[in-house]
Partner chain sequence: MSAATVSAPSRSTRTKGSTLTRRKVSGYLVTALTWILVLLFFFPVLWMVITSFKTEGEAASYPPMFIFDPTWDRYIEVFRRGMGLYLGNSAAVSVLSTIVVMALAIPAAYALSVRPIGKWQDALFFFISTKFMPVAASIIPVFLLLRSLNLLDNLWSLGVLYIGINLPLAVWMMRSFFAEVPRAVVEAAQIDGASFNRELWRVALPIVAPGAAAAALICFIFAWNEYFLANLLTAVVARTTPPFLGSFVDGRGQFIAVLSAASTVAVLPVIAAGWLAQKRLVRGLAMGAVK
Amino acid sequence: MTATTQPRTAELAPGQAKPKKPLKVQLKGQELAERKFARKLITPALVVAILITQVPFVVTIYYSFQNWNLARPQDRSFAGFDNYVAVITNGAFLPSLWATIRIVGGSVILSLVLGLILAVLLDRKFRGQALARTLLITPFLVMPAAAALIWKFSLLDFNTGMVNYGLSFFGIPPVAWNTDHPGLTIVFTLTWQYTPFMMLILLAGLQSQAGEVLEAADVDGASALQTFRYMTLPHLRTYAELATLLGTVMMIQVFDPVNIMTKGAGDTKTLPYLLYERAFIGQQIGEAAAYGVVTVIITIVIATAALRTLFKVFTEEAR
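For the sequence just given: structure alone, the form predicted on its own:
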């Protein structure tokens, strides 16, 4: 007695078409091909980005372990962690870090508050709205060096500055802003330049708020101030966090205003200027490279928090 086995697949009848693959499998293969094509498109840009950003950083790390002074260019040796020890112990790093925190923190807070006020004003319909937005964005498009020159000579100069000219109408004597209040001059410049950046992010948040919610609050008898405080501000919280973090990442790298306006005097020696001072004035390449690596690490920590907030915004918007 022999056992008969059943065929695994039924034979096709004459003229019967072969069944097609499931649509899900076809879509999966198409999606995989599109991903491979997308990777091929971005590969050249990725390679260029790595060469421009990562290779110099690796070289900077190498220099940070070298004992190299430009006054004696041929006298180079391996320094180990001596440069990093010097960064922490020479007494210049902590004051510079504190100056960076004060200047960047004050600029971010003022930019955020002014950006919120301007965003609320621009969120309304009025004649010339497009022109007003363009003019308010203009300071963010000005080069940092040009902005520093404008504020140093045209606005804050002791003799010919427009700020002192305006204060004279109120009987206030001229103020030597650049020498008596150097920290404020840097804060004024950064606030003027980065307020449009904060304004754009907050304006996007205002325009993403559902109009039905605001109409419901109006029907329920809520005043404009109550609606703004209890509904608009909570809605803008994520956008404000994003603007704060991204603005901090950009401002912490600012060098031109400090170099042009104060030369690091009056507790305005930020981390980027301290790096420049060690490299081009002190000619200590190894120590300057160590300052650069430490500054990059601090920036990466802030940037990581900023990117997490950015992804959180996109995730919440996609829901």
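Because the structure is a prediction, the values reported are computed rather than measured. Numbering follows the first chain given and starts at 1. In this text, the rigid core denotes the largest set of C-alpha atoms whose superposition between the two forms falls within 1.5 Å. What changes on going to the form predicted in complex with its partner chain:
Arg237: CA moves less than 2 Å between the two forms after rigid-core fitting. Put the two forms on the same core and the Cα of Pro73 is off by 2 Å or more between the two forms. Annotation: Cα of Pro173 displaced by at least 2 Å between the two forms, core superposition.
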Given for the second form:
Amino acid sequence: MTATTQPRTAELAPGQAKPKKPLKVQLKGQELAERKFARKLITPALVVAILITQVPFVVTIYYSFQNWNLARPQDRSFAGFDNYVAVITNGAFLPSLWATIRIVGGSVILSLVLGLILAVLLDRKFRGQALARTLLITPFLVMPAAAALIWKFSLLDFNTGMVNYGLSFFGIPPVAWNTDHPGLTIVFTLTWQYTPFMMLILLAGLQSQAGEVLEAADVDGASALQTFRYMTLPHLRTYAELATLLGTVMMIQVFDPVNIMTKGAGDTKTLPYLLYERAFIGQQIGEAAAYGVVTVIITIVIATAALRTLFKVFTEEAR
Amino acid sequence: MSAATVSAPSRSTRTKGSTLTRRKVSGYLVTALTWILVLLFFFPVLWMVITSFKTEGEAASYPPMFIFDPTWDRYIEVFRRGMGLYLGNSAAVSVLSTIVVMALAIPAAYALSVRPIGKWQDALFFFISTKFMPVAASIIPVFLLLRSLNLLDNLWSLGVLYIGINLPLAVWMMRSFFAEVPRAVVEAAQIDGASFNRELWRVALPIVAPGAAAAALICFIFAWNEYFLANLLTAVVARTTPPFLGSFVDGRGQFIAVLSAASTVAVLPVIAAGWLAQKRLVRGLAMGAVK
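So that was the form predicted on its own. Now I'd like the form predicted in complex with its partner chain, please.
What follows is the entire complex, opening with the chain shown before.
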């Protein structure tokens, strides 16, 4: 302890002690100017962010209290909580919430598990490790619209799809994925796209694990499985939480595969798609706005947890 | 599978030679398993590229054809359908919005990383919270406003929205890169009498240049891949690539080969860029929480 602090203070002394006094006087004026300048630096970004994201949301809240159908614009009036009552009672919201939970939840869990397996496999030295990692991140880079189309028409097609072709080698008869299991087709596509994302975060977590600790465990006679169960997994927990929450926040906005693969058919009408349908096909502005507000509230609950985890990671790293 | 059964073999095989060969063999097995999984994940992309060189008949054949006479015809077909315009639109809106985002984000992030106290912390929080705001929150008024201003099907309005979407991420990423610039370097510049302005552009920014490039790349990727707004707000003139691809859903007859060609063209730039910048990509995607 003393041995390590000793040279540090010695190092600091010559550089810091001398100019300290004259600098401090100078800093006062400079600090003020700096602060002013910093404000100038941040203002444009703040203004743009507020204008583009916050103002429209306030207007959305306002709309959600309006009776307003685009087909009859003259009948616009104050609606009170009617739209929110409609959201809960008209029977579309709860199935949609349920569909969102099933699709997003299923995809998050699947991609997290696959991401963990792949992260563990990639965290060891082997021939072509860099290439494997490069190939593995590719699904996340693929344009979601393209991913949805390729999965629907090229991979999951009943007659010519590659998935059914692959299954035929195991004696499994062809499955009509697109018509019988529309929810699964979306889960497949999302899982495929987000597994690399989960894998990358978990891999970073694995690599931040101190090598000496693992070596010590090895020397003490812990088996690989024991080390993984009692040391790696607890260490990974924060990273897994972060991956889960960020993945959830991204996937909860899922629209592309729904619009392209199922158009909301067969229990796949997620909240964003429901809002899109109400607002831009049904032209029910007030009611759609209420869906928007409810979606935001749900997202905020998840996002708050995400932010808390994010800051936990930061404080842990700072330690 | 209790702890006892797991630890038992490792204790009994502590004799040197057999442990080594066992480790080697199981190592090969794990490597093989890894590669199988990796190739499974990469297969859809590979298959898309392969299919794009087939004729429609070959693409729709079952069992699938692995050996065929490759042709560029589908690519010619894709551009005959006007994909050139959509690619150009996508490139323009992605590049321009990314430039503006970075121009706004770099100064803001620097201010936030130099003075991370009090109100600044709140500003930082605000930026990151907008990232979590679903598009659903703002799309209705935005759409109605653009419609009343006759600004639908307009690349500029799409670009402005992309700025709003990408700005928080860029600020957050850049802040995490700036935070790593050694204080000593900045202080040395201050002592040399560099202005705050100069300190940012000449001293700090060059140090974080690779990070800035990665942040810009991520913003570009998100703008390039964005479907919801592009589909809703553009029609003919300002159509970008994702909604063009989406229009294949209504395709009649056989279209898998031409769809694969269009998709390949659409994803190629992003995949190439992503491969090049993969290390820094991770950090940006995890919002700087991961090194």
